[in-house]
Structures are given as C-alpha cells and as structure tokens.
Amino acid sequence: MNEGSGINLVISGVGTASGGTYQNVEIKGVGTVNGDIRCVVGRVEGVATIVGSVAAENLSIQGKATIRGDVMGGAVTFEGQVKVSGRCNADRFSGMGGVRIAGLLNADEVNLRLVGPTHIEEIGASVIRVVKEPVPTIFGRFKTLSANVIEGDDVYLENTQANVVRGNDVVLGVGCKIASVEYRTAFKAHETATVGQHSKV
C-alpha cells in the first residue's frame, strides 16, 4: 500500500507533530498528529489523536486512539479503545476492547472481542466474528456491539444489536438482538437471541 519515505516519526512522552508520509510512525505516551498520515507501520502505545486520516500497511494500537478521518490498512489490530470519525477499509481488522466507527468497516476478516461498548455503523466482510470477552471488566453488561447493517459470508455474533444481518451462513450466539436476518445457506440462533424476522434469500 505504502512504500514510505524512509523517514520515521516518533513521539515519546507528550508531543505534537505534523502529518505526512513516513516509513514508521510510533507514538509512546500522549501524542497528537495534525494532518493525514501515510506509513508502512503505525504503532500506538498510549493515547493518540490523529487530526486526519491514516493509511498504513500495519496499524497496531495499544491504549486509546482517536482518528478524525478514515483508516486504510492492511492489518489493523488493537487492544483498548479506538474511535474513527470516518470509515475503515482493511484486509484484517481485529482486536479486544471498545470501538466506534462512524462509517463503514470494510474488511476481508473482522474479529472483535468485546470488552467495552462498541458501535460500528455498518460492517461488510467475508468473515465476521464478534464475541463477548469473558474477562470481567468495569463495563460489565456494556460489552455490546451495536450496528445498523452487518453483512458477510460467514457471520458469527454474540452480544450484538443490529437492524439487519445478512450472510451465507449466519450464527447468532448469546445476547443478540437482531431485527431482521437474511441468509443464503444456513441460519442458527442461540436460545437467548432475539430475532424479529428471518428469511432465506
């Protein structure tokens, strides 16, 4: 995706930098980047605010990241809290924590382990797996994904509230509340799941 410029951006402690094209971007501590970022590897360990969009071959977030734009990535992984004001397009999007994406999350594979409240307006992927992380947290019952539309080939959901779920094979696990399910091959729902209507298309 990105060849990089051979220049690295490193924020250690508390700092602010300008956007641009870099080889590696590393934020350790509390950092703000004003502008769009293009890089090969992006890594956050702490708290980061990106006032712009991010395009990275590999983007890793441990802590909290606020991105006031879009995210384009090969592999996007996180542990903590992520907020994206735009949309996200990645080969793989996976992690544990809480996520807010205002637009579409489009990926080949989406794997979410819910620890905090999560909202993604729309999800489109080949494989979608959303599970409630069993480790107790202060969020307790708020380990829930809410979405408008979720669409994929192979879909497995837990603790998910959505208006529409579409897929070839759809499995709804514990704690799901789905208004409408449309499936092509197979559909199965846990006894605790609530489904308004379901149809084979």
Given for the second form:
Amino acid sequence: MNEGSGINLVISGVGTASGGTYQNVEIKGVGTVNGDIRCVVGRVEGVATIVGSVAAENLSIQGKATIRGDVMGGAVTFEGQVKVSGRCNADRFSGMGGVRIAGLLNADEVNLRLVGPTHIEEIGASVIRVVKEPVPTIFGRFKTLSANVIEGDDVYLENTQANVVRGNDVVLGVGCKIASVEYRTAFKAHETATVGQHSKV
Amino acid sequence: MEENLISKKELLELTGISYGQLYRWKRKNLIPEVWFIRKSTFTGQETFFPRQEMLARVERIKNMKEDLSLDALADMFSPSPSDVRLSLDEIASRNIVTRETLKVFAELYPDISGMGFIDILAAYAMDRALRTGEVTRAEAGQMVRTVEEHIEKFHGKSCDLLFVRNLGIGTCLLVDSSADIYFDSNSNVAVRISMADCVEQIKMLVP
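Any chance you could show the form predicted in complex with the partner chain after that form predicted alone?
Up next: the whole complex, starting with the chain shown before.
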C-alpha cells in the first residue's frame, strides 16, 4: 500500500519530529510527531502523539497513542490506549485496552478485548468481535464499548451499548444494551442483555 | 423518502452483497464518499445512496472483481487521470472519439500530434456534447478549452461540465459534482456532462 522512503524515524526517550514518508517509524518513550506520517511499519512503545494522520501497512501500539487525524492501515494492533480524532480504515483492527475513535472504524475484521472505557462512533466490518477482558482491573466497571451504529456480517458483542446493531448473524453476550437490532439470518441474546427492539429484515 | 435514493438495507438485499463487502469497497475507494448519504429515520441513523449510480457501480464491481484486483478497480473508478499518450489515429480507430469530433478538436489545436489523458477527456466530452445536438461546434470548442484549462484544478475530485444558454448567449462552466448551482430564470442548461463518468468510460477503452 505505502512505498517506504528507505528512511527510518526513531524517537527514543523524549523527542519531537516532523511528519513525512518513512520506511519504519519507531517511537520508544515519549514522542510527538507534527504532521502526517506515511510508513510501512509503525511501532509505538510508550506514549505517542501524532498531530496529523497516519498511514501504515502495519501499525502496532503498546502504551498510548493519540492521533489527531485519520488512521489508514493494513493491520492495526494495540495494547493500551488508542485515540483517533478522525476515522480509522484498516484490514484488521485488533487489540486489548481502551479505544476512542471519533469517526467510522472501517475494517474487515475488528477484534476488541475491552479493558478500559471505549467509544467508537461507528463500526463497519465483516467480522466484529468485542469481548470483556476477564483480568480484574481497578477500571473493571468501565470495560464497556459505547457506539452509535455497529454494522457487520458476523457480530459478537459483550458489554456494549449501542443505538443500532445491524448484521447477518448477531449474537449479544453479557451486559449488552442495544436500542435496536436488525438481523438477516440469526439473532441470539444473553439473558443479561437488554434489547429495545429486534427485527429480522 | 426520495425516489432516487436507495437505503443500505435495500441495496444489500437487491444486490446480494454483504456489509463486509460494502465497507471494504468503501475503504478501497471503489465507492465515492459523497455517495454515502446519512439520514435519521425512526429506526435510527441510516445510510442512503444515489439509486441508479450505486446499483450500476455495484454491478460493475461484482462483474469485474474476478479479473481485476480491488486496487486496479479503484484506479478505474477514480476520477484522476491516468498516464496515456495516443495519436489521433489510434483514438479514432479505437472508437474512443469519432473522426468528425477529432477533426473539430484538431482545428482548435492545429499542431497537436499525440493526445494525453486530459486531451482525450476533453475530446470525449466534446464528442458527447455534440451528440446531444444541443451545442454548435464553436460552443463545443469552448467546452474543450474549459476542460483543458481548468480540470486539473479539481485534483481528481469529480466535476461536471455544463453549457448554459441565456437568451441566445452561451457560456461554459466546470463545477464540482456535489455543488448546488442556481441560475436566473432566463437561463437553461443545454448540456451537463459528468466528467467522472467520462473518465471511467475512457479508462475502460484505454487500458
């Protein structure tokens, strides 16, 4: 998807850099990038703030990343916290932690293990799987996903609050609160899930 | 509900595609962002599409995705020009633009030898305009010059070419496809040509 420039960007410790086209981007420690980044592999270990958009074939985040733009990626994986002010396009979006995406999360596969409070305005994907991570944390009661619209072919949700869930095959697990479910082939809900209305379309 | 829109639900049902496919095509820019029209309905927020364009586009993607990669398809549907250079003879013999129209084009640019994508696009649009029978050759020439001069300023966004007549005086405009335009009551639009559509057609004819 992206052609790297052969140049790497490495921030170790505390640093600031400008955006641009790179081969690999590595931020270890605390880093700020002012501008859009295009790269083949992007890695964050620590805290990164990107004042711009990120396009990467592979993007992995361990720690915290704040992206004040869009994310365009092949595979996006994370452990920790991810904040995206725009939208997020990826082939695969998976990880554990807390996520905030202000726009649409558009991916083939979305796999979320909730540890912290998560808000994604809209999710559109082929396979969507959202589970509550079983490890006890002090933030235990915030292991929820809130969303406006969730649409997918194969949808499994836990601890999710949403206005609308649409899908072929929709399964709601523990702790879901969904105002309206529209499904095409199958629908199942756990006894602790509350559903306003559901209809087969 | 407006007649010319189709809801996402109805689209999936009619075409047999899945949510995953639709989102993937959106992600790969096979379907332009502006076609996704949000509306609030009693069942929550829903997305609508321009009915004819969307159904045609989905059919084309379904037919062609066996032979072409999604990226190649996206390239084809993209309103950005591609890299080609053909002689006037090649264009005529491949039936991209008729010989008559090419003659008019050659009169405008007497020393032209080969045509780049923009030239082909301009000639193709002129061909379409002349075929409607609504514009004269001189007016079509005006349209060609407008395309040649300004289309690059749209940076690959889709735009429309209009020829407007006001009490016998004609003028030519190139406008963003999603822009609203209003004229005084004496004016009427003689021709409106979607440049994005022209680009798509040319890309099919010129691989």
